[in-house]
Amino acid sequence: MQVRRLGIHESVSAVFPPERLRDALSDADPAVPVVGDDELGDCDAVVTFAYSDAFLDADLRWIHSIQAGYDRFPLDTFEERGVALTNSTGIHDTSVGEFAVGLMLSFARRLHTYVRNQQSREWSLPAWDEPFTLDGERLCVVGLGTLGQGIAERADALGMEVVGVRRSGDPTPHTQAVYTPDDLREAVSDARFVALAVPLTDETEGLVGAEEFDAMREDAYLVNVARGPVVAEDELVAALRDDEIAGAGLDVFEEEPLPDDSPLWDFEEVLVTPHRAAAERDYYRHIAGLVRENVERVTEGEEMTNRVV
C-alpha cells in the first residue's frame, strides 16, 4: 500500500475543525487535504468520523476512524474489498477516565443538584445523609480496555474499591478483583457505581438490562461512557422509575441525539451529556500522532497500529 494522498473527511468537524488535523499533519509525506464525499477520487486513504458509502466508491485502501468504536463501519465489506480500517483506541484513557469520575463525583457531592438550584436562584440544602465521598465506595468497571483502565486508575487514586469485568478475567492494574462476563451480576451486586466501558459488539449489545439492575444495590448509580445499545434503555427507565437503582450518568444512548420525549431527561438523579466523554482540546493532536505513525508503518511495510480490518 502507498499513501500519496490522505484525505481529512469533513465529518471530523463533529469533534474538531478538520483544518486543525490537516495542519498538524502538514509535515507528513502524503498530501493532506480536507475533503467531502465528492472529493475522494484521488485519495488513497481517509481520516473520518462518519462512514459514507462514498469511501467504497472511491476505492480507498485505508480508512482511519477518529473514534475507538468502529460499530458504524461495514467490517465484512472492508474485509472482502481489502480495505484496511484502523481506529483510535489507546488515546482516551485520561479524558474518559476523568469524565466518568466527574459524573461519580457529581452524584456523591450532589453538585448536579446545586447547579439546578442555582438556575432557579434557590438556596437549598441536601438532607444531612445525602452527600457522601467516593473514598471507600465500591466501583465495578465493566470492560477493562483503555477506557476502563483509565477509569479504574483515577477511581483508585480517589480511594475507591475498584473491581472489574473483562472477558479473560485476568487482573489489571488498579483493580482488586476481576470477574468474567458470566459473573457480571455478582460483580455489580455490591457496587455503589457501575461504569460501562465496553465496545459495542454482538456480545455486548443489551449487556445490561433488567436482571443486572435487579442485582445492583438500590443506592447504586450506573455510568455509561461506552455505547448506548450496551444498555437496554427501556429497562433502565423502568429500573429508575421503580427505584431499583439510585440514578445514572449517561453520555451515550440508543438514539442520538436523545429524543425530546425521552423520559431520561426528567429524572432528577440522571445526568445526560451529549456523547462527549472523550472530548478535549488536544484531541486532534492525539489523532495526528496515530495517523502519522501508521503512515510511517505503511511506508516501511510494517503492520499498522490499531488495525481492526
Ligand code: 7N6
Given for the second form:
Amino acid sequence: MQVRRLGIHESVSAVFPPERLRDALSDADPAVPVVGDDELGDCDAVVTFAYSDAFLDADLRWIHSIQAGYDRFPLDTFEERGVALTNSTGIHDTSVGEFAVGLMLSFARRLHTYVRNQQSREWSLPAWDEPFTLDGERLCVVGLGTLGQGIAERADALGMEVVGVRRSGDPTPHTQAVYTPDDLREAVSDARFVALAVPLTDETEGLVGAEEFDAMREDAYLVNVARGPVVAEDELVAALRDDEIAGAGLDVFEEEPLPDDSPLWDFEEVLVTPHRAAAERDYYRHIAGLVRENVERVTEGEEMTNRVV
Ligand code: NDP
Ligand code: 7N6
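Shown: the form predicted alone; wanted: the form predicted in complex with the ligand:
Below is the entire complex, every chain and molecule, led by the chain shown above.
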C-alpha cells in the first residue's frame, strides 16, 4: 500500500478541529487535506470519526478511526474489499481513567448534589452517613484494556480494592483478582462500583442487565464509559427505580444524544455526561502520533499497529 494522499475527514470535528490534525501532520510525507465525502477522489486513505459509504465508493485502502470503538464500521465489507481499518485504542487511559474516577468521587463525596443545590442557592446538608470515601471501597472493572487499566491504576492510587473481568482472566497491574465473563455476577457482587470498559461486540451487547443488577449491592454504582448497548438500558432504569442499585454515572447510551424523554435524566443519583469521557485538548496530538507511526510502517512495508481488519 502507498499513502500519497491522506484525507482528514471533516467528521473529526465532532472531537477537534480537523485543521489541528492537518497542521500536526504537515511534515508527514503524504499530503493531508481536510476532506468531505465529495473530496475523497484522490485519497488513498482517510482519518475519520464517522463511517461513510463514500469511503468504499472512493476505493480507499486504509481507514483510521479516531475512536477506540469500531462498532459502527462494516468490518466484513472491509475484509472482503481488502480495506485496512486501524483504531485509536491505547490513548485513553489517562483521560477516561480520570473521568471514571471523577464520577466515583462525585458520588462518594456528594459533589453532584452540591452542584445541583447551588443552582437554587440552597445550603443543604447531606444525611450524616451519606458521604463516604473511595478509600477501601471495592471497584470491579469490566474490560481491562487501555480504559480498564487506566481506571484501575487511578482507583488503586486512591486506596480502592480493585478487581476486574476480562475474557482471558489474565492478571493486570493494579487488580487484586481477575475474573472471566462466566463469573461476572460473582465479580460484581461485592463491589461498591462497577465500571464498564469493554468494546461493544456480539458478546458484550446487553452484558449488564437485570440479573447483574440483582447480583450487585443495593448501595452500588454503575459507571459506563464503554458503549450504551453494553447495558440493557430499560433494565437499568428499572433497577434504579426499584432501588436495586444506588445510582449510575453514564457517559454512553443506547441512543445518543440521550433523548429528552429518557427517565435517566431525572434520577438524583444518575450523572449523565455527553460521551465526553475521552475528550481533552491534546486529543488530536495523540491521533497524530498514531497516524504518523502507521504512515511510517506502511512506507517501510511493516504491519500497521492497532489494525482491526
Ligand atoms: P482495549 O481493546 O484496550 O480493551 C478491551 C478490553 O475488554 C480488554 O481487556 C479485553 O480483554 C476486554 N474484553 C473484550 N471482550 C470482553 C468480554 N466479552 N468480557 C469481558 N472483557 C472483555 O480497548 P479500550 O480499552 O481502548 O476501549 C474499550 C472500549 O471503550 C472501546 O471499544 C470503546 O467502545 C470504549 N471507549 C469509550 C470512550 C468514551 O469516550 N466513553 C473512549 C474510548 C473507548 P480480553 O481480550 O482478555 O477479553
Ligand atoms: C471521543 C470519544 C472511543 O471509542 O468513543 C470514544 O474512542 C471516543 C470524544
